[in-house]
Amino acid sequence: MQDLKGLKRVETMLRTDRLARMKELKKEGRTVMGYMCCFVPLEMLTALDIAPFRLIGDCEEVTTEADKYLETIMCSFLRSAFDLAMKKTFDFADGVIFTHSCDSVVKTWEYWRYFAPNQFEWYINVPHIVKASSERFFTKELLRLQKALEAYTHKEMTNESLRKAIRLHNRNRQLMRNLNEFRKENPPRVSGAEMRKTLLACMSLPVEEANSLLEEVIAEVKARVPLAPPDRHRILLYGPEMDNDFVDLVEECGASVVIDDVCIGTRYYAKDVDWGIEPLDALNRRYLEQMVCPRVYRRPDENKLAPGETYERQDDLDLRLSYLRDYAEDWKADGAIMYLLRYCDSHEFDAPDVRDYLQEAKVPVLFLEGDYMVTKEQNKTRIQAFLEMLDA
């Protein structure tokens, strides 16, 4: 498989065996570690020389194992990451490391160690609300992380390795990000499925590797003509997990997916670490104060009001929100669609807030509740009569 180059390669991987790579790599001793969220920072397994890969479900397999134990009102891709850890998928993993993203994974995370354990197993406490007190507290979480590792391999996490780590998932995002500006085009150069599947592929593989794989996609990119015509509608797509089928969904339909906010998307790669300080300090800063989700919140500066001045609704929304309506400007969205998975109680406490502010922006927004397995036709005639809907 290595033989093959850039997209072809992507589409290899995903269509076979999304881990063989790691696989591979775990034959050859090295330790490959599994992990759940955004919010792991994944410098500090690289620092180590471990492989990390990102743990996701399998929207084509209906779940069994995982359904005598979690309950179905729960999100339905946790319950399909657990079904294929119950099947023994990720067996070939030396560990995995969980964070508190949300209620659903913290239950999953108990049953994960129990009916299905590694030999290393972390879970990060991550603070819900960012302020002085949470940076102190996820600098300790940090660095019990580091301690944990480094026992667990034998190795020293040194400023200087993990400095070399900092620069080379820093590039990593950056060629995310270039991959993402071809999407700025109009038609677009690179789909919204093709950016997905990139995605997924570089998440299997170890950071040097994905940046290799990154170049290569990027080459091929730039130098073929559009994909599609240019009055294709143009969408920003909001959600959580969007691993599965439904970004190829819309595309289907006769859009085109030019920006996300979802978290195999911008969350992932939006912001780099910062090289000018502590390396903790910068993991601190990087993965609590600058990552975008809904499970954190932001509290407003208020050092910076006049007396007797108060934040109101409108500064609160600006505050958490206004990077998508930059997204919309900058990509140019004609419609904005949120597709939350049932039962994911981050995204649909905040989905009022989101759909009134895109709204509010003058993008037109299409609501979407759905599972992990997409269901393609109930969907398909909604996209479809949304995408009438901008036409008129």
Partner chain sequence: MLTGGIDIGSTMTKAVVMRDGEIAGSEITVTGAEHRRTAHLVMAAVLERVGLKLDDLDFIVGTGYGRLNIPFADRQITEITCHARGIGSLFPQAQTVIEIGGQDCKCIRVRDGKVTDFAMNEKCAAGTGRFLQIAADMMELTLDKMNELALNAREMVPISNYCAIFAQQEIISDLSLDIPADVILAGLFDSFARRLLKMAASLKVVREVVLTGGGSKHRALRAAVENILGYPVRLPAEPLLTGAYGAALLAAEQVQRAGRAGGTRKFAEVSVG
Contents of the next structure:
Amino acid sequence: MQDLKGLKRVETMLRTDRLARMKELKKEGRTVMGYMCCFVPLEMLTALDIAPFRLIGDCEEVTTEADKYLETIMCSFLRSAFDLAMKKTFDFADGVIFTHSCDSVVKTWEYWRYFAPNQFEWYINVPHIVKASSERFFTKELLRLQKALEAYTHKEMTNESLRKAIRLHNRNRQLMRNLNEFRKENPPRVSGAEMRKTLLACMSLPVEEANSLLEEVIAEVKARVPLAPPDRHRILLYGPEMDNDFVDLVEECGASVVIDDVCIGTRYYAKDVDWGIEPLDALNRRYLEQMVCPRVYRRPDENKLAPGETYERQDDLDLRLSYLRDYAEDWKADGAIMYLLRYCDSHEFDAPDVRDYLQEAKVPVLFLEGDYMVTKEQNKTRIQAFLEMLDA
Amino acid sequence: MAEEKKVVKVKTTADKSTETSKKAHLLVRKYYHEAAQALQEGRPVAWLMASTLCEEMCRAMDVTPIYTENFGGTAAAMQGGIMLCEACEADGFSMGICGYARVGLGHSKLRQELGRVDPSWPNGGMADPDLIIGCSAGCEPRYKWYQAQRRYQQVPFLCPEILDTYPVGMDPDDLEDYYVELLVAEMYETKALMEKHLGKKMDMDKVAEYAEQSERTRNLYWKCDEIRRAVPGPMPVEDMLSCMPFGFFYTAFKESEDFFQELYDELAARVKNGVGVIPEEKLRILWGWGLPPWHYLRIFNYLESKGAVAVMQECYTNFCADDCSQYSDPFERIARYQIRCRNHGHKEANARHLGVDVSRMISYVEDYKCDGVIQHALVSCRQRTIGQIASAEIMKKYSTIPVMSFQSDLVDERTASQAEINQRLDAFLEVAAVEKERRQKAGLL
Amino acid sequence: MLTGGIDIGSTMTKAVVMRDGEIAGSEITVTGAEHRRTAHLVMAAVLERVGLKLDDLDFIVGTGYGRLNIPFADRQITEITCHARGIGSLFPQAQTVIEIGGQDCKCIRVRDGKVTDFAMNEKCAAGTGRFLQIAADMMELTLDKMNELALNAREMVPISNYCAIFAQQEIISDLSLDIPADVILAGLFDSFARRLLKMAASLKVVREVVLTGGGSKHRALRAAVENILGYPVRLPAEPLLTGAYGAALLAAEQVQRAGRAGGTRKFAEVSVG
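Would you mind generating the form predicted in complex with its partner chain now that we have the form predicted alone?
Next comes the full complex, and the chain you just saw is listed first.
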């Protein structure tokens, strides 16, 4: 399969076994670990020569095993991932790392480790609030992770190895941003579906190999003529863990998804790890303060306020959401589609604010709530009606 | 247009067994009225979440607390929850988010639209706050709800980072100190912000006094649960749900301690005289995790009508009888007490390779001699719902008693049918009775 | 200019043929299992009535849940856009359209017949016309009798459930408590109306409000909606046809945009947008 290059390799990887390369590496003696969500500092794994791969679901695989253990009134993405774990999809790995990303992940972790145990199991209790005492706590959590990984691999994580890993992952994110730039063109030279698939392939390879793959994809995209006609609506997609084919559905309906704010998307690659400060501090910042996810709570500085005063509502919204306005502007989106996974509480709590904020910025919004396994017909009517509304 | 039709209502609240618990709602109402009065007299009111660790600080600062989660349950029990939920949902909030949050957000939205709190709302509604204090403990709604609250209400919002629950499988000895360090730092920040916003210093001696008061209340609350191991059970779950606010929210009030003392004395007398909830207690039920269906508390009376008594619950429990008086900093004392209480049984759970909730249920079944476990899957609560099916699976390894799960919600009666729930309870109680008979015949009881 | 609109809904299929801005003929039939066959039959029936052949039409727009199964349609447009267009033509002042279909309900905000926002309910029978049919069957009443009883009731018990199965159980349980049928039915329509308006609430319901779709024919439902809103709503003469009518109007716009008419549907390939 490694003979294949660029987007062909991406397609083949996802169509056959996404984790084939990981299994190969495992056979060659490399330590391989699965991780859940965007909050795991992958740099620390890479620094110890561990190959990390992202734990995701499979939107084409019917969830059967998970039904025996997990409720339906929870995140359907996690149910799908858990289902795969119960079907031994991740058994080959040396370990899995979870984080306190949300209530659903915390609870799923409890049963994942019980029913689908791995050799190495770790959980990072990521704080929720951007403030100094939370950062101090998070540093302790990162140090504990370091110790646990070092003990497992019998290796030492030096400052030098960590810096090297940071450089590799920053390069990785830079390449993803470069690819994303092609979506600024009209028509975009790379589709939302291609972008999603490329990211998923990269999250299933060690970072050096992911970087080579990205370079191939970029070269390929650069050399080709745009695929879509120029008059398509340009959509900003907002949502949680969207490794499913929702993007593809929007594009099948005749629009181009040109920018996104989803976990398998900009949230993964928008921000680098700061090169100028101590590596652990830099990771701390990158994985708490700079993380874009509604479960991270940030607000204007309380301490600057006069007694009895609170910050302006607009300042609060700008601090939390102005990047969305920038995305819409820079990528010239003429509409936004919010697709929330039902029971994803942190996103659901933010939804009215996000909707209003985008509409305030003159970006019409289609708000959809659904499952990880997208019901095609029902959503198609809504998406098409929305595109017809943008036509008019 | 047709004339207005009169709405017919059916009773959904529970009839209580113990005399003390029958008085609980009066004390809750008194706390609400105190808040309304404080507002009128210009004294500060704060809206709080559970686990913010602010109860003692509020008392010391003469701030009247309103626990907004408690209001959610109260509103549902008084059949006023849906009206508030719908106001919230009309603004685009999903029906899936925390029912308490929807009640609270709906309350504030209507408050903003009307320009006042309507006295016809449950308990007269919540008085306007001078401060709102959320936190990150336990579940996401504790901070996301108050963040969303800013759509309707612009008051200072304090949000301490309270991480007070150890991750499953981690050794508590490695964790206590730095968890406590975080909590103490957060409490100092909350103190500074409260002082700034309220314009006066916090008297730390008073905080220390209230910390002691809280411990006394909570320890008594725990003692009341402990004595419920007796056969027949002296007090059913519905009674404890009425008393819970004093051991869970309003802990720094002397009245709360007195309340539990009275309750304890009543329970002790009942146990001594062998008085149970119903004349013949055929089955003892553990109310497993899942918060109660506040919109249908009569479910417990329904069980009793079938000879089954819910003798203990896994939610709203307090464990810590640890003496934390050796910690001279009152904040540290509060933090240590909280951490030890929240993580009670963690080591035992680790030994079983389980999470603390399931592990506790396994112990309760044994300690409270239960014949069945009923779990309530809540459509709007991830934290107390995910894992119920898995727990039932795990519990099979420890006991032969049946475990059931039914789905509805803490607030939202639109999610379930009482008739359907009752049908399922009937079938479950039959299974539990057969299993109990089997164990009796086999000499296991 | 001759155009056609055909609307395949989950329960009923509707067709409209328009000549120079006026409805020349229309037809309504049960959808059944074979969409393509029904589409042909219903269109053939209208054409026969007005004495035309399929090739005489300049442009045909297909809409509704089965819109992809109309082989002779030149373009598919969603029912949301079509209803808005149809209502916009019938009631130029309309700002809010609530369509109560057999399988789903929609709320559409319109300006000049154009959609500015919309919401659709979940695919669940309790919020659709079908549920009223189920309730009528359960209580062994005709739909007409059911409406009459509810309209004349003095009291009601709300049906709180959002699931058709649970709501059914709730009705059974109410009946077993000897609550009179009219009181239950009044509650049923009131709850249905509240649910419709709840779906619409996030879009803000603004007057004029027009009800359409098969479900809007229930007088008690309309009364309940008006009671909650506190003002009267409007209703088209034939609520089943507004989607097909809008489709035929949109077909005419397509022809106008292409600049000519003249039969045999030469404009099938005209670009749209």
